[in-house]
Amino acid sequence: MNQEWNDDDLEQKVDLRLWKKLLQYTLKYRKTGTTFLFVAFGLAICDLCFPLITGNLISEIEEKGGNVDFAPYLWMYGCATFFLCIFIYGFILCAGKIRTHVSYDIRKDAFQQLQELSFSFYDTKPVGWLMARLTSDCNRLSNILAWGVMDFIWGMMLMATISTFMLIYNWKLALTILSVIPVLFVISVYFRKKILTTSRLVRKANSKLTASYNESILGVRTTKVFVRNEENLRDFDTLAEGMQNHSVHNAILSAVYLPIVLTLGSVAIAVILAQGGHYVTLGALSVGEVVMFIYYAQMFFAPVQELSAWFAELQMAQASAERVLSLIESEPEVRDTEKVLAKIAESGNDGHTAEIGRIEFEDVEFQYRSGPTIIEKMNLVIEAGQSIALVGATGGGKSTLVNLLCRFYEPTGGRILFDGIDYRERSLTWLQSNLGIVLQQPHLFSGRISDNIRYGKLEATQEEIEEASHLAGAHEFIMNLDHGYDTEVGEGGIQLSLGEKQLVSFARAVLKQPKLMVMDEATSSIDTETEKKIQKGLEKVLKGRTSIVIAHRLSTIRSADRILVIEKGKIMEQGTHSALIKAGGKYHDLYTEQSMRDIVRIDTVMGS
């Protein structure tokens, strides 16, 4: 478990700064908010009317007996009820509208941030962690920032109007009710820390559980092949049991806190009943006035109970708030500098030519965070239009070198120059819009094959898609499918073989017509005959373009302008295929060994 996973739970108190930032999502909708203030005030006034009408009615009955005219009271009750219904409708409408907007805005900002964050962020955050942020955490926050805020405004308005009226009418009875507030505050402070601690444990356990779901679904085939069903279930049970224990503890604390609030309210009402009864015997108050005060006391503690419930929810949502805001406020490690952004704002580009010419690595070094150095003092020059092949043992730094070139990561030492300019002085959009990448494990999105190819150029016509497919060697297999280019590939391209997915990703990269083509083991799952077709197509596509190829199948890179043998982050050998073979070094050994394995494999197949 990495440190960053655990760092999400370091805060030990409600962070008002954090909630102030999140409240901006609610305050964006000022028109709806202003309408709600009017609704909340109207609702408070309507609530205030009922005890007043009831108290006056009881006092009049006490005074006049059966000679009371009930018609005015019926009309007052009817009018108050009518307006109460209207204001409740407005309350629900405003709160529901704000909740929908806030939920949308939080998820949109979080998803947009995920698109912009650097690869290094995803190196330390499991998919389950991210999914929990965008689903359950966002849902909880939107409830707090809409219904919670609305209930708080309504509750404070109602309590303020009731308190004002009671203090004016009889300040002694009013203080009896208000004296409970300090006690309630002390209790709330005590439970705050308890509930907040357990809620963080619940959210943390939920993240682990979601991650387990995700990994189990993605690895279901491996699980079945290795008959790991029972072991996986035991591991899942351990995580689920941990979450259950934390959730039960959290629920118990909330269940204890709310009854205490109710008890305090009941005690205050009992005191009012005794004290008010005493005043009645002294003739200082009428029975109707005492009933009115009891009614007001019940109403006063109704929002207190509601706000107490939201306060408990606020403690539990604190962990969600921390994590969602930490995601939204995460700064990409690789991003445009202020200087570049200023140039883009001024002229629409970074101020340099759009072409990709000479590429230079000057004493480039790289290490992942505090890990070992992967690339060490590398110097390399790639001329425009050259085809460069990278070979070597797994873990030698080939893919890291490509990631640095594509600026998915940036060097921790040295510089990478494009036409003599440090690429950190160029915009990310410029570089990555000129990139075409085909990976060993290509990713396809749910949808049709044509949609996946068009991903490289959204405005492409069907003719352009088919032309790119021809060049990439994908057209033939696509047309053999039942629905051709309209064939659904399924989630992650599950309906296609790995080789077919690679061909589609080739077509996608070719359609983009990039100035810099990168292929990382791109033909590893493609048969030799198809690979020859792709090579012929790529000769046309890559003409005049710079290309970087990582290959284990050395027969595919014989025509490269230069082959680099990479080991332990250093260039051990470089040159053309023929020159390296003549040199008799590492490349010669690798090529000879692989050729012998191919001969043995062919003989084995022929013999069988």
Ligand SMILES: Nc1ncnc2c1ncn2[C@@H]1O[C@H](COP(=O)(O)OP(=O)(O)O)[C@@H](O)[C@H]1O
Given for the second form:
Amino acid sequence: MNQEWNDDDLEQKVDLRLWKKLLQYTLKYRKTGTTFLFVAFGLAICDLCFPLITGNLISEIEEKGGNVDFAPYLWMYGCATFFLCIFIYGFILCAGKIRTHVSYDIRKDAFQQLQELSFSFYDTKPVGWLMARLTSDCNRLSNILAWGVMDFIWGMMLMATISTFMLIYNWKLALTILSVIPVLFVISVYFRKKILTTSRLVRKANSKLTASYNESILGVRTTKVFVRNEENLRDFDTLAEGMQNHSVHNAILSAVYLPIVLTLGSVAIAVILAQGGHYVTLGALSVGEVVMFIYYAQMFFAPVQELSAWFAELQMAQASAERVLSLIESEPEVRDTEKVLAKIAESGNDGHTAEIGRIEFEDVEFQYRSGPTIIEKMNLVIEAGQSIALVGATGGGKSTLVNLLCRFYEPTGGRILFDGIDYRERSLTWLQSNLGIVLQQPHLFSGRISDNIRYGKLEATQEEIEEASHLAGAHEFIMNLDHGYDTEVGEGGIQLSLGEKQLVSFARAVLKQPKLMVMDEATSSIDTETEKKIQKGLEKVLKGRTSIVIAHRLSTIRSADRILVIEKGKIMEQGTHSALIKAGGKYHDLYTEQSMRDIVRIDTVMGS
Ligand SMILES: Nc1ncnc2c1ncn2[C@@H]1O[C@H](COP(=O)(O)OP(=O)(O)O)[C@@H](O)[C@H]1O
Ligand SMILES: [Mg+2]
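Okay, that is the form predicted on its own; can I get the form predicted together with this ligand now?
Following is the full complex, with the preceding chain placed first.
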């Protein structure tokens, strides 16, 4: 499993700085917030009225016996209830409003961030991790930041008004009730730590489990073919068991915590009964007043319990908060420098020509995340309009080279220059808007084929789309589908074969008419016949453009201006096809080997 799971360390303390940052999401909604403060205060006053009315009524009955006029009490009760309803309505409306906005804002920020983060980020975070951030963690946080904060404000307000009122009415009884607070606090702090720790273990186990699901689902074919079902199940069992243990431990802690809070509340009420009864016998208090205090005590503990529940939730969400914030705050490794950003703000572009000119690799070195060196001191010049082909054994660093050129990663040593300017001094938008990429594993989005082709040029007409498809050799297969260009491709293009996906993504790149075209084994899953057709279209498309092609079949790159043989991160040979064949080196060997294989294949096909 991935080592990066340890990114939220168990030993970290509850981080106020973190919550302060997240609270900004709530504080943004000032107007609703202010309305809410008013509503919460109204609610607290209403709550305060009921015991007061009841207490007074009991005292009056105690005093006058049977001849009490109930009408004013009924009226007061009615009024208090009416206002209570209005305030509760306002309360739920405000909290709901804030919750929706906060939830939207957090998700938007997280999603935006995911789009901006560099490829290197995705190398270290499993998809399950990211999915959990965007779904359960975001949900949890927006709940706390809306309902939690609202409940906290309401609870504090209610407790403050009740304590003030009780202290004024009878400070001795009031102090009895209030003395429970510190005890409650100490217990809370104790449980807080414990619950926090187990909840983190649970969440950690949970995201491991999600990632395991994800990997198993994505790799279900491989699993079956290699008969790995049993072992996978065992791995899964271990993960699930760990999660179960932690969950049970967590549940026990929570189960112990709340009854203790409840017991404390009951003890406080018992003490009031004893102490209040004593005052009644002394004549210092009426029965009605004691009843009133019992009511207040009960009301007092309601928000305390509510708050402690939220508090537990807050403790649990600390881990979520850390992870969501770590996501929102992680800096993309590849991004525009301050200088470039300033220039864009000033003049709308990065201040250089829009053209893709001469490309130069100057002592370029690269390694993925402190891994081994993949590219070693590479020097390379590509003139504008040249077509370059990269060949060599798998793992030699061809894709890495292309990744560097596209600035998906930046060199860890040396420079890559466009027209003599380091590409880090230019904007990412400039480079990427000039770039057309076709990958071996192309990604299609769910939607129609035409939508997928249009992805690179949103304003393209149907004619343009079809023309691009013709050039890319995709038109024929698309027309053979039931709904032609309107065929739905399914999530990730699952309805199409890999070769078909490659053709669609090829059409997409052609439509964009990029100045720099990059193809990484783009035609690996396309049959030789279709490939030949593409070859013709390609020649038209690439005319006048700079192109870098990583070839799967060497026969397709014979016409390249220059062929580079890449091995172990180094350029071993370079030159035109004929020059390299003449030289009789590595390329010659690779080429004859492949040609032999092709001839053998054709022979067997013909023979059968
Ligand atoms: N995202 C990555 N993180 C770490 N190592 C990688 C990553 N991508 C490729 N590599 C490593 O870099 C080396 C070169 O890979 P690559 O450039 O894909 O070769 P090629 O395209 O020539 O087959 C390989 O040893 C591979 O294991
Ligand atoms: Mg590759």
